[in-house]
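Only one chain is shown below, in structure tokens, and it's the form predicted alone.
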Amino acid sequence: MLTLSIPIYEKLPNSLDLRLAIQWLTGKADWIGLRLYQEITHQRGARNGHPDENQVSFDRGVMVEVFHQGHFGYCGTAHLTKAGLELACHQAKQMAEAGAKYKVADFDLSAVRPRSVGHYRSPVFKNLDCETLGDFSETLRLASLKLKVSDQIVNAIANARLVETSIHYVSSDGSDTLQEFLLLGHNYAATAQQGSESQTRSDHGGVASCSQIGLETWDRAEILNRCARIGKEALELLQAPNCPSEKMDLILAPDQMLLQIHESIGHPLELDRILGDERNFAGWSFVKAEDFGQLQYGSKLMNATFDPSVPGEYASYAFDDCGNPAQREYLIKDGLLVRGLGSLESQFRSHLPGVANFRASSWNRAPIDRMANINLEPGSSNLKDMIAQTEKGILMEANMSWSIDDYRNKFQFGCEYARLIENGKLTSVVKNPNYRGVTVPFWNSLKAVGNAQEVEIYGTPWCGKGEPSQVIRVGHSSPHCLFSQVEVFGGVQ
């Protein structure tokens, strides 16, 4: 039976003992890390009833990085071999002590590289092995007929990435921990079209059903009902009138506030952005280092959250990239701007708070300052009653498309799908739906907050930053939020 396991450890030749090479490392340097990456990503796909993609790629080589002279240098290497681990390590010595000569900060190695061991797994209670290539295939072309609901559907596509990833962490010191994570991602979306006019919807805005978990959600009687509702509010927007143009209040689903969350608080408030490193290339940031613990970044009922500790969410782990061990730290608490998004390295050259995230794409970038898991924390109120409380307002799902300034500050967004809040009602549905604001004027307008049982987790594989460029994974939780009069207009952006 040809299923889609593929076990790292036990069916790839020429595996590496990263406990042995330390050894034949030790002393080349002052301190010395290996971080081998190994990752099997499975991606299958179907378009209008027929098959679309079917393929397996694999990913394998090691990070050495080494401190030198009081600097870092790094290099990757596939030769997985004692030679090419012996020159990968001569190279990122004289990278450290290239870099020696214009340090901006002299590390102290104890403070930036904390000595640790431990394991972590996804928590999965249905592996890849319990299903057949075949029947998962089976589950996508039929979904992406499911979708056609009429012959004004004229592209429906689903797929899945399957993500098996192993990342085993060893240095000079002692450290040793080994993450093993097994990630599922899946979209189904219509397009519908009459004339010139054509409309998408998308499944939770294409990139946000991704979860760190196995295929125990993989349930094809509800991918299909999905899939039935996606193409049906597909021929909605068809026929809708265009989104108004005017102030009012809004609420945006949990599918929304992914990306509200994400380019809103999570890009600002990272430490090496903030310190400058990014700003040729991803950008700087309005938010200022004396601003922690100053500015009143929303209302207060704004809880944001680091949490990479939450089971199934996207981004969860138990160390990052330099090994320090990842816990749930409040980056703003009922509204005021407590911690920055920074590694260790970070903290230690601005003198302000973070968190564990210091995290490489793969086994060819040095790591750097990414978001986790990233989540606004609960409230008391329910959709129900933000509906009910508001005169005039939309509520919008999902991401369409985004802009936002280099310093995260100004943005505007467009979603798929919305419908109008009359006198406490929800009414119309109308197309081409977007809104815009500043950042701090936007969350200090929050005024209502679902509670956890309304809460939806979310993700996304591209979030992109770097130079060179590195595309991580991230995650997102939060139930619907309100907003009181923002700026909503219509029309594709």
The other form holds:
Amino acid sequence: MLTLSIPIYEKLPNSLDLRLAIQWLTGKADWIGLRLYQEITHQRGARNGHPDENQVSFDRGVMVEVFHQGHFGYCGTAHLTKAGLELACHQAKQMAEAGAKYKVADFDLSAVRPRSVGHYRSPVFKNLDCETLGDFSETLRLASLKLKVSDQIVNAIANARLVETSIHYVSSDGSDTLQEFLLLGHNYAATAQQGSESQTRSDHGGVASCSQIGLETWDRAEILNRCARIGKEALELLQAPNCPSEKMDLILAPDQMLLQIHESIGHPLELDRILGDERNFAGWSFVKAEDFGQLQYGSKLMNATFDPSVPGEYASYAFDDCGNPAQREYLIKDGLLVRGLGSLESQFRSHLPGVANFRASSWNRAPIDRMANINLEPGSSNLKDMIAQTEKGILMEANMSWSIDDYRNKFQFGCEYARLIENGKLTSVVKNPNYRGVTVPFWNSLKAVGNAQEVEIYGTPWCGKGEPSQVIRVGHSSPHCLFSQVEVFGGVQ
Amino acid sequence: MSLNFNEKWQKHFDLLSSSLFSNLKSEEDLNLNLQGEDSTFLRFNQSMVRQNTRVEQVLLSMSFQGSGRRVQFELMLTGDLENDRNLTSSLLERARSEVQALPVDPYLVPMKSNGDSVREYHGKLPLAADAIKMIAETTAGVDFAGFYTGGPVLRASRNSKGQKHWFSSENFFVDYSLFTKNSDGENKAIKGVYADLNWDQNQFSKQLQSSQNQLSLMSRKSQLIKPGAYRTYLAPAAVAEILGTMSWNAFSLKCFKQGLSGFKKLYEKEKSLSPLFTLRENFDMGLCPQFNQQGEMAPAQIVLVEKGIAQNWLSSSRSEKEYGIAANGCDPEMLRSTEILPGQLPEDKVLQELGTGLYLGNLHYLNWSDVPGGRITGMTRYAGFWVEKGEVVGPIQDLRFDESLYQIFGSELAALTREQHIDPSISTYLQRDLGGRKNPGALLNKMTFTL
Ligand SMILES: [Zn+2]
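Please supply the coordinates for the form predicted together with the partner chain, as a counterpart to the form predicted alone shown previously.
Following is the full complex, with the preceding chain placed first.
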């Protein structure tokens, strides 16, 4: 039987042993780190009942890191022989020497490269060799057909993205960490069209359904049920009136909270942004070094954590890419800003508290400060009560559009699907729901947070940042949240 | 003697592709595509080096067709011939089994030879150590945050029907921002890009000096502009940013047919843009290969919108098979090398013609806010000024806009500048991008700002 698993690297004779490789290189510089990053990405999809995409990518290489006079030089290579690694080590050393004269910080090696040993594995019960390619493709094909609940559905897509990653990091002073991940993401979306109007409904937004888990969660019957509902809601949107334009109370579902958290908590708290590294690309931050411990970021109900320890969440891990052991930390406690998203290097430069978030997208990029799992901690309310207490408001679900300024103040976000709330009850469905606001006043208008039973976990594979640019995986969990008096509006009239 | 990057990989690709093609059985076809670079990345903050990295990477894409199905693999090549032969022959075997397990693909396009071509652009690039020294020393004393990328980039395509294309370019860019604080103590910045094939230290210094002159305007007192509609000039870099957002889905045939197009109403002729507005793909700019990943050549020019009226889509041969509309070598169906034709307004008359309103040098973080409605949102960034009676009063605090493209390039478009600016792509996600845009600035009667 042909399963999903494609073990081409295992079949290679003379495959690289990283522990041996660090011995070849030790002595060629004051300190050397090697990070072997191997990733196999399976993209399988069906559209309107036919196969659409069947692509598998195999990526494998080593980032060599050399420390010289307080500065790190980097060289990435996919040429994984002794000669290939020696050349890369030589080039990394050249980079370290060239940069050291003009370095932004004079790092103390022991402060920024802890000696770590350990192993991490995603909580997986069924691996890719437990499912045949034929069955898997058939599920996607059936899902795309199930979405097509009417002739008005002009496009129905079902796709899955399975990622197998292993990161092995060793250093010349004895670090040795191995982390193995299996990541599942999928999307089912239906686009309904009538005249010049078209509306798309998906499974919690195009990229949000992703987790670190095995194929034990891949259940055809459950997927097909979900697809039938998505198709029906696309048709509802096609007939729905535009979202009204006025100030009202806003309940965000967890599948939109993920984006709200990402853009208006995660990015502004990155210490490398605050230090100015990102100023020429993604931007700076309204948060300043002196705001930690001082700034009332949100209402007392707001608690946000960096939490790489949630089983199954998309960006859980045990060590970051400089070997720093990862643990849960409060970023915002009772609305007060307490900690930033900064790696050991950023902590060294800024003298601010941080987290283990020095992460590279692959072997060909140097690590930088990234989000991992950034979660909004549950409160004591629930969705039913939030609706009941709202006289005039709207409940928005599933992110569709996102934009925020380079200091992370003025945002505008759009969702797929919304329902109005009138006198404590959900009423009509409206299309093109959007809202805008400014980060700190918005979070200070938070007036109810759902409880732990209503937390949902999402993520995205596509957080972009850095020069050279990198996309990285993040996870965000949250319950429903209620915000008072937000500027809400619809599409072009 | 050692081979340079291009020679080394050309030889490797020759050997690897001929052994793969010779292993094909009858009724099997294989397309191979190569994307490679040997890059130096230098990141600066306050004119000092934050991180510097050297990366050599060459990615092979294999597209296998057999039994009416298609399977695709991507493989990061090791550069070691024996290893790469092992890995690719494992993948070929796998592809053969996969096509037996997958359903038939009704939109499969039979493979054919799309001819051959060679285009090479040679450059003169500094060594990493020299680039660091020149950039750090030229920018010392200014608050400079920037990014240098340089080195060879290659794209190549071959298939089992005999097609053979090669494109390579040795280029670099310095993408930078200069920062200052204005009289209100607010951070203000301006943006610049110096990109070319040959590094010229005088040219870099000159450009930096002109950026510094612009920065001095930013140090004036901020003008607080309330949300509303204003007469607005979008400089070429701001217009290019809008093109970047339109690239995703506005001109794609597939998106149009699937209900995902931002220009559905334009292509259905329910709406039009301004007669001043003509937009085309123009591969004669030499910024990227004219062949796509399948090795199909696009025509040198594809007119998408002429004088405000939609003319052609970007369409792939797969879309042709599904929708019956002729392909024009665009796969993916995105903008690659785009030109907006110039207008009549001389650049040095822009402030005078603007009169009173907003001068916007750059835009940031654009997205669709209503796809079928053709509306986009985004922020102003960098050089944004309030202008009165043709004179710059001072910088603005950044504003959010939310406006329909039918207004921006349609009913509100008053003029395009006579001069066009070239904006080569500087994207480095996954790998260095090629391509770019050439466009004028745009004067709008009004543009809507909401926050
Ligand atoms: Zn992000």
